[in-house]
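In structure tokens, one chain follows: the form predicted alone.
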Amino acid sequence: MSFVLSEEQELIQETAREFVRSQGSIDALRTLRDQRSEPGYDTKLWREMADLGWTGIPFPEEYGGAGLGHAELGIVLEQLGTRLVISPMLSTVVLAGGVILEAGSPEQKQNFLTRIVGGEAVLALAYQETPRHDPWAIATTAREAGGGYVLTGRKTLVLDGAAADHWIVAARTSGEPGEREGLSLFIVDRDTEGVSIESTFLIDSRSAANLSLDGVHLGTDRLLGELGSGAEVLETTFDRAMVAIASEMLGGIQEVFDQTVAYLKEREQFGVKIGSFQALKHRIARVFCEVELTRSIVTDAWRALDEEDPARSKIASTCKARASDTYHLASNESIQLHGGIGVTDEQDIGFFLKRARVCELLLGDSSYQRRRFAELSGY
């Protein structure tokens, strides 16, 4: 993949924009944030997304998808990020979606990936069970028992899991936690008896859940893949979902730059534009450097998980390094050269920060990150 967008990645970042431009703005993520209800996002939006195909963009056309690639579901993420929109775009179609669609049999295919595509059905993956990303560090156990499986345990911050329709549960079949063999992969129905739910939100307005599991009877078609073959979906899947965040970090990243200068252009302190002192054009400069690196990660992450490349692993870490630093670097300066004005309610400029610290540890900070890097390169 170039560098340079096709026609047809520009036609759908200009569609993405206009729509996000016109639907979506931070006055929307106030309301939500105020009314703290579930499903914690605005439905309409949501199925006004999926009507324009972006929910199919990573499937096949057989489940009603685009068969389009990770670079057009980036070009997307990235615009919703200029506007903090929220949705359950990363819970569903990259993190639940994407372990169906790499590890499900045809028939849990047919099911799930058509009413995602569709927007029918929300889905959540519950993996986490530790305060900071650490995906086999898993107790929750599943038990063979009446030719089917229990599980028992407890899951801790579900994205969108409170509003979610099914949940993947990520339990242990044989090992012991921190183990990376020994992960299975299940399919849980929201009605199903044995599951509490605990709501939550997060700093950054984004409604998640924690799961609790006692003595949850599945059968066995409710299991995803092979039994004991759940970390490597998981990794392939984390992969991605790096990525897709990252991209959506971008967007952030470039509006709150954006915003950042057109500030400096305005505002008046002794007379003269801000923007007119050299220790500011210096800090700005920093930023925009940090921006124009991470777009280029970025970009090459997409054509490393599109190309299949072998080191889309160590990519997508490095990629989403990046874009940790640069988002908490952006948001940081933001607040500072916007003075006393940027953490006020009225600005937008602080849902930027809250949300950057939240995408930091979402799927592994910077350190997680480049220790996973290393560890994939051989130190």
Contents of the next structure:
Amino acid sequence: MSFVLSEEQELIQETAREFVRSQGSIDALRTLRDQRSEPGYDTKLWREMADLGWTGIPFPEEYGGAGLGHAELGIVLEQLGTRLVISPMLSTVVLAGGVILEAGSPEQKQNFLTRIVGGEAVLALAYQETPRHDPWAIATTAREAGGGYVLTGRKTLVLDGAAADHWIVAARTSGEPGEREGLSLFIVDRDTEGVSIESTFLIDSRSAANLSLDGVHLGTDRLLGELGSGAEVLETTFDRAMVAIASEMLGGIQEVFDQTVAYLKEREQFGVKIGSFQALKHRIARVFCEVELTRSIVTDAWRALDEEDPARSKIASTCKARASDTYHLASNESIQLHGGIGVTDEQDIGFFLKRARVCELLLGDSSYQRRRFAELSGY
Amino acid sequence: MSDPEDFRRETRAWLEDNCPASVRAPVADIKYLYWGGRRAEFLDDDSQVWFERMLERGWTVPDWPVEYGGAGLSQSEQRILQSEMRRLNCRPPLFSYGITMLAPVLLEYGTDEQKSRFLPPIARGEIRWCQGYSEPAAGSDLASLQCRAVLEGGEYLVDGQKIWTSDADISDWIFCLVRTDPSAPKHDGISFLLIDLESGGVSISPIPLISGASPFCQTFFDSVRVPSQQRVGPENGGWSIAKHLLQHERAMLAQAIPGVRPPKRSSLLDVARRSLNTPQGPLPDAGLRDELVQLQMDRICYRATLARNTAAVRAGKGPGSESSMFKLYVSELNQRSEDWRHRAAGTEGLGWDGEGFDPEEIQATRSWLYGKASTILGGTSEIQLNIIAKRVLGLPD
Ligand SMILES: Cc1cc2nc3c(=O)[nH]c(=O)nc-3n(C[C@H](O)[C@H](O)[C@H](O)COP(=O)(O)OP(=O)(O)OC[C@H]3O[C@@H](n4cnc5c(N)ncnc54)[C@H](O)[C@@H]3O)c2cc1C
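Now show me the form predicted in complex with its partner chain, since the one above was the form predicted alone.
Full assembly next; the chain just shown is listed first.
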């Protein structure tokens, strides 16, 4: 992958575009929102996505996957982002699936990845505990006891956490909150005793749960990866997930931008199209530049991950920061340039604004990413 | 020279034998290249030897026809020559606006007579040209220019003023836009004239800049007589020629000039480390640190955009609309970087000259100030935004 799509990639893009055009719409999202019920996504649509092979894109063939790269995953997510399609792609395939692929034992991979690829299981990664992304702030503990572990703590913003069949929980087996060392990962089944779920819906209508773990007993076979090595696994997975989210964001950014340009050519005031006002021309031309830069860095991040570029963590942070800032800007500008209609629920723009804010905060907004970039660069 | 590999081999051997060792290194600034002209001086003896040898082969302007002083190289031969020169780090033997801006226009619109009269002296570095487009009242709105030329018995009588004429004080001739029909719509009354700056009635005065340098001038024309044979293209047909030339100018501004490499400066991070007295580890000023990351991220995104554009062109799928933002974005990004650098340096950045200040920082201060011009020249940032809105986004006038 070097900026220009291959024929196979173009085919994937075309399939995804067609699928989203025929199946995804903001009206479908409105319906989902108004229902406000679990699982929070359209199960029939999810089934079709699995049948198209999208749940298997990043996984090796031995688990039924396609063994493709981050570029192919990003291409599909970008298209899903254009219509704000809600699905467990991020929670199950990118986050939980990513962690299992990275750290799972052969049996764990066989068991979980095969079911993820088949669209048979939804998994959720429970890592966050603080209002802002701060991956090492984890206070949830996993105490060794009776040949196993006992987990206690609270998790927030667990995407698809209420619908999930399994949760992957990050907990502290040593050290203090704030320390990178001492984190371990555990697989917790849905019906496990001591877990209580509080189902919530985010502003963008996605479902995310709060989990309480109150002395949850787990066997040693529930440990995912080596004891105490959770941070490395999370960090690798987060780099990939940041790029995946940015890919979805890119789709939404382009859509909100295109709709705004179209509106500038259509709406008239003072007897002329509002797009003839230079104040608006310059505002939208600035957004255009940001959209182009975002497209470039997202595409470059696909390459960096697929080639295992040594600078990939910095590129991933740059990519997530850019996508966050551009989606923020493009959705804000879009509302202002639409005038009153922009703040109505009838207009679609508001849905993009809400998705922009959720995506922005997931895995760290741009100020978090800049701090991380500085740390990775040694200053 | 049909076989490209033969051509490459011969070229390489000739360059190795003929390019003096001291010329196989970049210069720090474009002004140290050999620009030619009546008052030209060579940087040193080797530069002269190199120029003369290249001139003899027609390689000061290798792709021009032989009759005008070039070597008539095909595009692919020209590329081979460039790559072999790069391999040895050879400087271009001659650089000038005559070559980069005027010649493409003469080759396209000039009469045979004009080509044989004006092109060979450019190839031989005898005449240095400058650009007389802008006027005090005609900047971004170039087509409103008023410098007047009236045809009287085979001669134009030129009266008026040009401004921001880069290097006019060290040039020999000027290519000028003049108004030949004041009653026509503004784009339809402009002609393109070539004027000898030694003609009676021409006067030139340099304009000092905030950086202390004075790279451009005001140029006055007081009843200057210009033979009508020195008009390129039809009378009142100068505007399309003017635009054609601007395309060549922007192409020149967008690319790095071979053989010129600014001296290596401390990185932005080093500047902050020095002024914050923090040789390693986290910078203690969180605000400066955050701004520095933003600049670095912007640069990464911009480079990725250039790379995406190059890849698309190479794959036969571009250039895409992204190319319309290059001049705007990079000139502003460079300016923001220079601004940051200057502020981060603290008091070191406030020195103008003399003892007591780090020479590198004095230089940086000058380049911060000079950099202010980059968002103005070659079409201001606002004009670039207008172009994006109109050409790329298709917004109405
Ligand atoms: C270093 C340097 C070298 C130069 N060399 C040469 C040279 O060799 N020969 C030559 O002919 N010229 C030269 N120029 C002149 C240059 O082309 C002009 O400065 C430029 O075109 C802008 O014109 P102006 O300075 O009159 O500014 P103006 O056009 O007066 O602009 C003033 C402000 O108004 C804004 N503005 C103007 N029109 C619009 C619009 N339609 N919409 C929105 N905003 C607008 C501009 O963006 C700017 O912010 C040089 C300039 C510099 C700085």
